[in-house]
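Coming up is one lone chain in structure tokens, specifically the form predicted alone.
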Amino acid sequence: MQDRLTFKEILQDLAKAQASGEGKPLVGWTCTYLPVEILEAAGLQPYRILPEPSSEKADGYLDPNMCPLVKTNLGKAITGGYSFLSGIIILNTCDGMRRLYDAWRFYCPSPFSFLLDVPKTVTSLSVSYFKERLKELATQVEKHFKVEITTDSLNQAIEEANLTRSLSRRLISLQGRGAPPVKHSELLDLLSLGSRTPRSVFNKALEKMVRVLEGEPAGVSNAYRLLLTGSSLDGSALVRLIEELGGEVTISDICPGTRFVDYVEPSADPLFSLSHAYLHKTACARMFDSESRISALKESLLKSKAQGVVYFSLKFCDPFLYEAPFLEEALRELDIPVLFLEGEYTGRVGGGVRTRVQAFLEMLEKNGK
């Protein structure tokens, strides 16, 4: 436990150093399809935009039926919550994010803003197209921040990011060892914090934590094993509820956590390597690739021996709401029960959700899952 506290303290100290102006300009970003290696190669500090749940300030600026995450992002920006950022990069991953980019630039313009278009299909042509968009981003970053992004600096950033991914995978793999030495809610919190901190310090802390936890013996767990998937969570409250009620999330497939690139090949054309790797990572529902996504989830279920699936979607998140019934039907082939939850970006779990999660776990117990 002391080592875990030390790990968190390292990152907390780092966060304080950032807030006091450690040196590198902070650039906000919204989606894991962004190769943050480009920013790091430019000497900038990527800062994941994961706002505190609240959308009241944005209710008068966006349609009431807009994605609650988008409204929360804009609400914090309007009230000056991101005034410390030197720029923002928003990805054109859905209509809601495109509207966020327009509203952000109009109501609270940032010194640097860029809308990165992301293809919805994965082909040789889309990889080439995405590479050109990354090249355009790199050019604009160089021009605005008066820096130079070289092949060597990109490959160095890629290698450091590969280390982060390798260490993260080792930490995630501990989830399948009986009673895991670190709960999945803790894992999500640490990965979320890591998306806002300088990579060198995060890697050092992560390596220390992985080394300590890998040396701990696996405990015995009688909890019901679940796979969590869906759209962005508003923190780890849902996972903590599952753990409180006797469940255990052994693996997750969500944006602000474990849905990231496995490996990027350093090469003479690093922008192509980044384009190829990021488009080929585990897809989210906004991609036109439902078959491979469902296939990947089935593989994860079998590997983790999960007994059920919790599918969470934010209200008005069309890609995930559209995908949910198809995924549920596909999992019937494996006799895997699915609990579908729809919610706001509130940061808390309501009584209705608690009741449904508890009933789902009781159903697993009754059926001997």
Second form
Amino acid sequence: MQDRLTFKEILQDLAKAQASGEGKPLVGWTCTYLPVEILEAAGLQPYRILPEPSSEKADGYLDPNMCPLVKTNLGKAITGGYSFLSGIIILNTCDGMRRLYDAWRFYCPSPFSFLLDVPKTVTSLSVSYFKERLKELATQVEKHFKVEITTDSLNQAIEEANLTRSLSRRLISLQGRGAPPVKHSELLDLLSLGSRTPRSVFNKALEKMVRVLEGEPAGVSNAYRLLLTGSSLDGSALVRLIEELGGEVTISDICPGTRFVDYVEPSADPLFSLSHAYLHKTACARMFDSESRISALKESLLKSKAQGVVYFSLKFCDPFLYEAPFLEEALRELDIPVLFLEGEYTGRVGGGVRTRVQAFLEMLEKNGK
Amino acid sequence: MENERGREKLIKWAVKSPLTYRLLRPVLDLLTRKNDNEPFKIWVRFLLDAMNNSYARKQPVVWMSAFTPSEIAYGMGYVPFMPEIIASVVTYLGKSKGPIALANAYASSDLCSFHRCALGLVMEDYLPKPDLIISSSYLCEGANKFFHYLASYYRCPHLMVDAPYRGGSAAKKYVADQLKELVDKSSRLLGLVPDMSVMSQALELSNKARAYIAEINRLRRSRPSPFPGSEGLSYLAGMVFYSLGSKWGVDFFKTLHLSLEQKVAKGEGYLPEEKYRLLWLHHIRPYYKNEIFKILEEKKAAVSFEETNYLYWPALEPSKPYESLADKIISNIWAGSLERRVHAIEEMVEEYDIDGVIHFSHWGCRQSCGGAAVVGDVLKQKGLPYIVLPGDGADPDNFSPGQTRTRLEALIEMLG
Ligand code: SF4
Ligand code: SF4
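Show the other one: the form predicted in complex with the partner chain, since we just had the form predicted alone.
Let us now look at the entire complex, which starts with that chain.
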């Protein structure tokens, strides 16, 4: 019982810290391919732009066939919901994000906007190209915010972020060890809040959390073990539903959440280290190489002994929608059932989804999985 | 049922036999001898030749996404095959529904219908198998994933040129280095030795075509509009995507140039009467039977130019193929920030003396349609009538004739 209370308290503390941002200028960012260390080294507070799921979309400003996360983001920006940000960094993630960058600058310009060009391939050429773009970002940030980013400040930011990463991994590894002391829904909420919270506060919270939970004995769980993957999720409602219906997400590869870098090597050339590490992290579907993503998923599946896969895609998300048949085929070979769900970033799971999740879990039961 | 299956088998055999295309050539020549649209006839011959080469497989067949410069394939002695363009031709022939329906069982119906149509054709085994697939990452998010899936389907290699968002020297070097790598890798994979003199020739041919395109675009500024936008969006755009770097390209653009020169000299427009001049945005139109251009004609509105035919790239340097193709890729107005596209549109509005603008919003396309509101607001601020015309380029079931007519009429009303 103790752990549950701690978790809630921690979330509340984080929410308070998030609002203050330790008095540093807040800079919004959109995608896990951004080395936030650059902003932290500049004395800025990175703030992940993740709007609350809503049915209010900027339909008049972007075509109806655009990703609902992108449209919700723009809707919030246009109505002043991000006016507290001192700048925005949007990444070259996908067509939707590129158009968000255009529309944001046109309809509600931010004092500082930058589009970070992220390669789609992982090669020595792309690593050096990405480093050039990171250098450009650092220079622009220095110029606009009148700050200096040094090798030392970058390495320090990398070390602090490494601590977050290792603590987060420890926390994640506690999932699925029976009667889960960490529910995936809570973990997603925590990680999502962490992406907007001062690093020092978040690290302290994680340390506390890990300390308490690692002391707990492993329990027994009869829940169905699932792997959750896909595009950006609209909050944790879907995961809560899965938990309510007797499933347990024991491993996930989803945004926001677990799609972060494992470790960055501090070095004499920290921008190169960042470029290398961020491009080599477990690929998202926006990257060229579906095979490496899928083989990483297969590995996670085997490791976590998940019995089924829930594949979630926001509507109109080309990277994940185009990749769906790919993954389905790969999983068929492993005889792993997949439940494919599409969402509209409303944060609600309708009756249809409930029935489908229920049927999926029943199917797992029937299959004796 | 048996009969039906037999017929299908026969059709497939005919589609996949190079002989069909060789036989069709004289037949079509005969049938169209009274048709004086020479450029269109070259397009048809070009397609027949491309299909013949693709099925005959005397050279490696390389599938390419539409925005990957075709000069690479011609310069390497490959036969380029562009499934997205073929999907538009299949749609034009009224045959896209079946393949799209088949693909819908595997892919979300919100994805680009050109890709779904091509996927259906792949599944029905109508298309020539690729030895290699090459795509590029800019503009269209879906294309890469689509081609990557096809590569796994056919178990063939897939090489991609990762085209950056930004321009500048680092970006140019990044693309040029990748193109060099692409040439080396693809020749290794296909067991060929690249002959850089053939590559230079391809670039020279592309430049010759480019010079005609520049002249064609200049002639299209004339009043009345000498060339129909509906054709600018079909075979003219098709040749820009598919033929640059080949002799066909030079022949086509030279012929089109000559025919437009004659029309302009005689003051001939493509419409009986031209009251308004329109600009069409987005690189496609619906290719199945529809009334869009008929309605515009009724209202005396000419589609004078299409943004897809905007000449955005500088002349290539045949002695520096990697750098100049990198320049071509990087200067694409639909990649990168929307400002560049908006500036080009403003220039087109000016040069073609445009009265109103139509932005066709193809359902599955995010890259172009995502900018439709901003482009519209910029143009409206300048007092230019503008409409977004929602529809679908390849899927006739995703098209609403009533709504289309209403929108077009609204535009004409704004034109006054
Ligand atoms: S959910 Fe998909 S389309 Fe939307 S921003 Fe993410 S990758 Fe792009
Ligand atoms: S229409 Fe749009 S989505 Fe379809 S292939 Fe072209 S760029 Fe891609």
